[in-house]
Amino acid sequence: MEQEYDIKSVLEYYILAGVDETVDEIPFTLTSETVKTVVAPLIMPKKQTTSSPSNIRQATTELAQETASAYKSAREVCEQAHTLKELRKAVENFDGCALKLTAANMVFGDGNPNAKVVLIGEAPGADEDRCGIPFVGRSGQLLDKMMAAIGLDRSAYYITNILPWRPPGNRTPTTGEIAVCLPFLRRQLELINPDYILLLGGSSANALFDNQEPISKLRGRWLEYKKNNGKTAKALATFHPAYLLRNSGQKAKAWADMLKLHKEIVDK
């Protein structure tokens, strides 16, 4: 007897797993004959065709143009937002990032809008996508404990992500997705005007400072983030709490980073 499936549930499962395209409408079994039919055209010598270099570059140029256009649109949107409330509404209405199509909710920043400390992660996870609030899952609960240990809670700091939408299946964001969404983060930092930035994981540090250094080399070092008003904020990178849940042996290093942040705040 054939098992019946709820189509909507199946599609939601595929989206969460990161599946974004189908191969064919009709399923089939790969017999030796079908393998020959499918594979043969791939291994047969291709007929030489003449194509100009401009044709080869066209696809890449089109993708780059779309990303650049979305980035420009994001910047224009940010320039019109003069408060966090206005920026949040602008991000909700923004259609230039495809991640919005697969996410359940837009996840904006949370916490004190006048905070002197801003925490930045990479992207929302499944729990955050459901609630629309950053860092509410297991990693968020660990982070809350870490911050509470140095006397800070969400009434004292502000927390956000590089991306306001969850990538399907928690996959790594593309450089294009990060580029398009980065203006939203930078505008949040302009509006909040913090003295300190805590970067959670290498991805957030690399995105904000446009580098490719691993978190093992970045963590524990004070960096300088330049604001549009000419002033600077001290930025400190540390391990992402999700990484600490998988690698408890690194918690001592993360605790050392917390103490460094605390000392800097107290001594100022």
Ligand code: URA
Contents of the next structure:
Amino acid sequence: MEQEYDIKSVLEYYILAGVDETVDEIPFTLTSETVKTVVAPLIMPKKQTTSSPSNIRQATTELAQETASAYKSAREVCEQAHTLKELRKAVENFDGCALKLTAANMVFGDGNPNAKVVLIGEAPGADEDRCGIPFVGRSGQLLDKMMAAIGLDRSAYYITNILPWRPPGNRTPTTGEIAVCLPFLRRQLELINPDYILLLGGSSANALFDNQEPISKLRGRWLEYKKNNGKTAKALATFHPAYLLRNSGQKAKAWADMLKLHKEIVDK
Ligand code: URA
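What does the same protein look like in the form predicted in complex with ligand URA, given that the last one was the form predicted alone?
Starting with the chain above, the whole complex follows.
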């Protein structure tokens, strides 16, 4: 007789066993021969036979070369894209970032393509990966409320991320992944040509401004983003809504940032 399982217990068992992520519709074991030879090399870092300094140097050089060539091809692809629609298609077809292999969907920007305000997050989470739309999960819902409080909804702004694909298990993106995908973000900014940029969290501020400053130091200060038309957009960093969900005591500071953005827009 077929054994009946209580789905909740099975899922709890998976979580206890460390299985907290799905990467495909059909389950597979990473020890099976097909997966070992076909899938694993695509999603796992290459194994070193020995870790002698020359092997490490060679692997580092290879990785740097792969990243540099993927970055170059991302820039070329961007130059050919003259509208957001063309850019979306180009990102969809781009194979230079391995995150595409584990993501369910590419998550491109959403909202008003002629917006004066662009919001930038780090990377799609599980909900965004499922729907292919940025900021639709819990942090997105909080963000919607924060923006609504200063009178803006998605018909008034455009929202996107540094990365168009979800890093597996929401891990921190590598500097290589950020470098390769940055041309896509910069091209979106060129095509939209906003007056204001709201940077959600330290990662997006660090990536766009190529610095290492912590968000606690960056937030609440106006920065200047140089656009390709020679003009500048005023950029303001604030806490990421996911951080605010975990640290509600910081919401007052985020609210002060929202008011600062609002005042600037209204006073213009
Ligand atoms: N967090 C982000 O940074 N971006 C999203 O799209 C969702 C959550």
